[in-house]
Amino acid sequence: MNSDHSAAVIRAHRHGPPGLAAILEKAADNGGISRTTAIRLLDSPAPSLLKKLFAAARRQRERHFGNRVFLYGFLYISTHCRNRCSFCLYRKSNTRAVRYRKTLAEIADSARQLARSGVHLIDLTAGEDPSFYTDETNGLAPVIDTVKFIRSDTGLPVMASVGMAANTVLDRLAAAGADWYACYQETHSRQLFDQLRVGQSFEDRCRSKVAAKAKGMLVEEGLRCGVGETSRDLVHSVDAMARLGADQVRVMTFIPQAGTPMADQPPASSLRECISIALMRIAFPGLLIPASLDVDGLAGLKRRLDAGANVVTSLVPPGRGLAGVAQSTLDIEAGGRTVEGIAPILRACGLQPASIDQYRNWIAERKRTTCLHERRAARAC
């Protein structure tokens, strides 16, 4: 598999439009449209267009990965956050909200199950617990103790998708063998992220994946798609991906959740989710591309990996009282949201599972060159 670390960025325009349909087809082969282009996919996707974006999207997948995906497992360790996010159904005042912290028996217990059954990756995710955020020094104990030990215990990677945390804890997030720190900006419009993320600072929350990086952890940025967000702004946030360097891109559709300021919001199309995934594919050939189980479980995944995704998420053990963030009971008693439950829909995809030692070198490969990229950064500065 191919892991370059360079990404290409949806380019501006610089000549006359030729036709769309030849821009697509080109874009099997160089990995690069323009922004004019993506515009115009996101506001007028034409069925026939589609269907070429989303071919280019599944060959340079091809590409740099074969027909391997890579699986993670979704361990959501505490529904209690301090935030206000308008979106979230576990914002702190929703009253409507199911709130639980995992013990650390019960988050092992969890990690293990979800082990043997073949993911390559846990992903610790939280809200902002306040009994978490304690202070810089002590910040996230219990969430540094539970790296450590799932690392140990199954020896797989670690995402810890927590919230924004501080330089101190990023250092201990590290030092406890976290492979991924996960952020997600949502929108990179000011006045969008002020609505959703309420309260909260938009260069902090950038700083902090930077932080992450310098700090020898791999980043996930995430986007959310029909939360009155404008196809430019999608396309601008393609760009602030790049500038970060980022190492997995992600898309998500909003689900309007009960007891939220935007609980009445039609819910929108999963359809600019897709070609939003098809785009980062075509702008970041070889970076990981989530299709989450979260949005639209079993029935939405192959759409998302038609689209050129090439890592399954949200994988979630039936029995152990795990909410997802916006679909907490879709698919998962009986048994859809595990990698058991996703093999058909692979093999439908033409896709299988990757192997653990795959998944382990494309991190090792992806570490490596973003070290060598910045320090061949630093001395051209």
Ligand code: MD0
Contents of the next structure:
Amino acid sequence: MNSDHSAAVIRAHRHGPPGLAAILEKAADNGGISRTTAIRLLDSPAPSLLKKLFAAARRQRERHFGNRVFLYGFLYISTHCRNRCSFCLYRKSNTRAVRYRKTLAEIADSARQLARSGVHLIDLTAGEDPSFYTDETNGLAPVIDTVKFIRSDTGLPVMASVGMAANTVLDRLAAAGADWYACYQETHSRQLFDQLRVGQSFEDRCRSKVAAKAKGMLVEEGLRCGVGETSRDLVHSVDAMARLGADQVRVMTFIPQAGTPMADQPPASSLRECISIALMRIAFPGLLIPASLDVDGLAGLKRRLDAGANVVTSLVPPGRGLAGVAQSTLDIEAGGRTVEGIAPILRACGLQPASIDQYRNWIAERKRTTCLHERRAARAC
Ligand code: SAM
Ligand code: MD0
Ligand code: SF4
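May I ask for the structure of the form predicted in complex with the ligand now, the form predicted on its own having been displayed?
Now the complete complex, all chains and molecules, led by this one.
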């Protein structure tokens, strides 16, 4: 498997727009389409053009990863949160959310179950649980201990997705062995950010990712679609992901949540997400791009993989009282969000799980080739 180290930006036109169909035919070979074309595809998605776009995205994935995909186990370890993101079920004041905080023993049991099932990474996710911040100088201390334990106990790479981490906390997360720092900006429009991530700092969130890269961690950036963003906003975000030098890039459709200020928003179709996945695959052919089970469950997996995604995320072990984020229960207890549950869908897409060594090699290669200079050159949005 190859990996791409120069995250390509969606390129600007040089010679005026040729026919869209022709551009898409070439997209897989030259690794780029223009911003104007990307916006046109998002705004008026003609089925014949989308077919070409998705085929081009799949060719790029095939070139870099063959028919192999990575699988991420997901553990939402605490659903308590001090924040008030307007889109999130787990925002502080929401009485409709089921709240729990798993013990280290419970987390370890679930992580072992995931490891036995064949996932390549354990994603430790949490709200900004006030109990994590009781000791000011050692913020997130319980999470850091958990990362350290799960990493050595399972032997698998670990992602920390626990909200925005301060510089000193990032140092300790990196020292504890967290391979990944996931922190999603949702949008790079400041106005929309302020509506979505109420009371949080746009700049601090951006800067934390730049800092995490400088400390040698891999970084995942993420976008929300279906929340009133324009197509220009989405394309602008793809440019920002390139400037950051993100290692994994995701987009998820907004799912309205009971008891939140955005509960009554009409649910959006996932087509815009799939187009964005394909555009990201063409802009970043060698990067990791999730198909999340946390939006449409199993029913939505094939269309996301067919759009060029190469990581299945939000695999949750059943029987342990664990929740999803955007879909807190969908397909979990029935065992659908498991390696076994997704196997028929992978087969239908002509894909198969990578080996753990292939995943480790991708990480090692990505870390090796993103040299210190490049990591320091990462720019905030
Ligand atoms: N609390 C941490 C944070 O917010 O960074 C970690 C949790 S992170 C997994 C929460 C992410 O789930 C959000 O950034 C968003 O991408 C996604 N999410 C949450 N609620 C959602 C919703 N209603 N629809 C779609 N995605 C959602
Ligand atoms: C997912 N539910 O992968 C998870 C979550 C957090 N790093 C990821 C949004 O869809
Ligand atoms: Fe808390 Fe994260 Fe939900 Fe925001 S998105 S309310 S920070 S759990």
